[in-house]
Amino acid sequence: MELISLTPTALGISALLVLLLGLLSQLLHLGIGRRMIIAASRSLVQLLLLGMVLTILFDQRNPWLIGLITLVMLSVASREVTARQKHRYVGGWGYGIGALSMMLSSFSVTLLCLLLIIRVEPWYSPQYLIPLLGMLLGNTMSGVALSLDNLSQTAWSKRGEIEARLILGAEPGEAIREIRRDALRSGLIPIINSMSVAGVVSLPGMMTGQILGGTPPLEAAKYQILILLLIAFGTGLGSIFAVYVGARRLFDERQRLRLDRLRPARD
């Protein structure tokens, strides 16, 4: 069966549904209607632009242009890790932690997949590199962001408990151990839930797209299994790095809790 091409009318109908949801949120005073419409508008523009850029990339396969696209993707994901946190790290630490955790969790795992698992020739083939990196960035970014947000919020709300442990002689790592552990759990729960219900409750996005594009269902299932396992590993790796570095940043050289290194986000 040939792939059915979507018309502007079809996309317009789906856009009206989001507008309706935004209107309902306004009527219910949820306070997210405007942000939802802005996010939907951003996704519309960004995905259409990406589609046009990828069309050019698939034709030319210019490694420098592919590298530029991956750098932009990595930069935006690094910013989004801390962009919506309730308590953000002061200065460049927030972006730095996000960038390094994204490099570790997504970029390195994507390279591992392309070079050792799928063995694409050349490894920077945009048909594989861009979708794989995008899926890993999107999913690991959410896990890392949840972990860091949980860490900073809990440390802020339990500062008295942490300082009491420090006064009693606990090392910084020991004083914040439970908070750090809970933060990691919060970041890993979404991917654990996704893997638990994949194929039973939900049909994951990559598998759905491949089936719609004409790929045999069994082959699509194999690729989806690969992606889920890579996302789980990348999310765990990135979250562990971000939480341990973020937790260490909350203390100074004299082992004092320094919550002045966080600033409450403005709504």
The other form holds:
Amino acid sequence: MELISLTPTALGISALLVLLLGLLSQLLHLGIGRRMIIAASRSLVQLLLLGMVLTILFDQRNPWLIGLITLVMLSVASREVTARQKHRYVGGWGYGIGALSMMLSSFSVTLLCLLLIIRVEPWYSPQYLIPLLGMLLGNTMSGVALSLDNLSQTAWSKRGEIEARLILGAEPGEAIREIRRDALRSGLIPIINSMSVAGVVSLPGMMTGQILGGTPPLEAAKYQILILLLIAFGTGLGSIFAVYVGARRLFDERQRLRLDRLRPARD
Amino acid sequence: MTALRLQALSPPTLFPIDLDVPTGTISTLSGPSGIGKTLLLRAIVDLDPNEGDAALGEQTRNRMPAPQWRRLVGFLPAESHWWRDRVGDHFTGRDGLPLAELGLPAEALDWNISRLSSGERQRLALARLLAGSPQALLLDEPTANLDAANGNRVASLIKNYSRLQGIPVIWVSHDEAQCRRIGDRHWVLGPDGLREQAWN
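So the form predicted alone is up there; where is the form predicted in complex with its partner chain?
Below: every chain and molecule of the assembly, starting with the one above.
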């Protein structure tokens, strides 16, 4: 099967559709059109740039350059996590918790995959490393952002309940246990859902791409399974870490609830 | 049988406060709204960052973990909060609760939180607090949402608990008549600090 190269016209048509959606939002006063168009433009520019960078990079074998690129990816992901919080942690903690939990999960899982599962030679071959890390970062980012956002929002709105438990002598971990658990759930539900319906309702993005690119379907399926399972593990690990550190940060050394460590919502 | 002592305790935005509440007595605390009576009680149980110290007999707050201190010094906030659906899920046992003294049936433990009236919430919150056998009580307007009959029930329950077990009590109230009726000593919190109020 030959790969059919996409023309600028093809991309133009799909961009036009998003523009139409933005127009519709404007007409219905949904207030989401602007953000939708900005996000779409971002993805357009970012992906084209990525395509160009990867073209150059794939001929490259300089591990330092590849390392630098992974760090850039991580820092952008951490910024996204922070941006998605309604109540942000004060003083760079939101960024720090996001960065650390994604690094812990995405980087370790990517390494595990490259070294032990796919056994790429050398392990930092950009053709494998960058897409794998990207998939993992993208998904753990969603999980971490959702969990942290849910945690800080719930803690903010349930201040009275948390403090009521502290007043009765509960330890912080006990006073926030259910909130922490629900936050974790909210971060993991997307990946659980996408694993449940993968192949039945939805054809996962990576597999679709590989098939369109000419890979035999069964090979594409095997890769997709691998990725889904790794994403599930990475998202779980990252979200658990983020929620535990995030919950801990809400209390101080005298076991007081310190909501002053979160910023008030902006709108 | 221990007295509660505040030593230069400084809640946010307030002057350092010294106060002795002898064992088995009730000290009432009043003052204009917004002056910081609630902040003072919150500072005693270490819910907000604060300076100074508090002690119950030989047990000093700053030398023990905060949760342990909070179990020792029972604080009843003006508004009660509940985190599970059923009243009874907030209690560890069903025995020895002063429900009858508070004018509540034993089935109250099976009630859903959402059906409670504000007065029921307040009385059940007191029962929940007393279930932990605190050795001092800090009460933030414990009868504010109650009718006269239930208000009297709460007052006499607390008075008995204090007298019989030698428990020091700080009782925040806006009601002068109530302060005179239940208090052994009376304190007024003003912008310049705490001063004792003497009525003739």
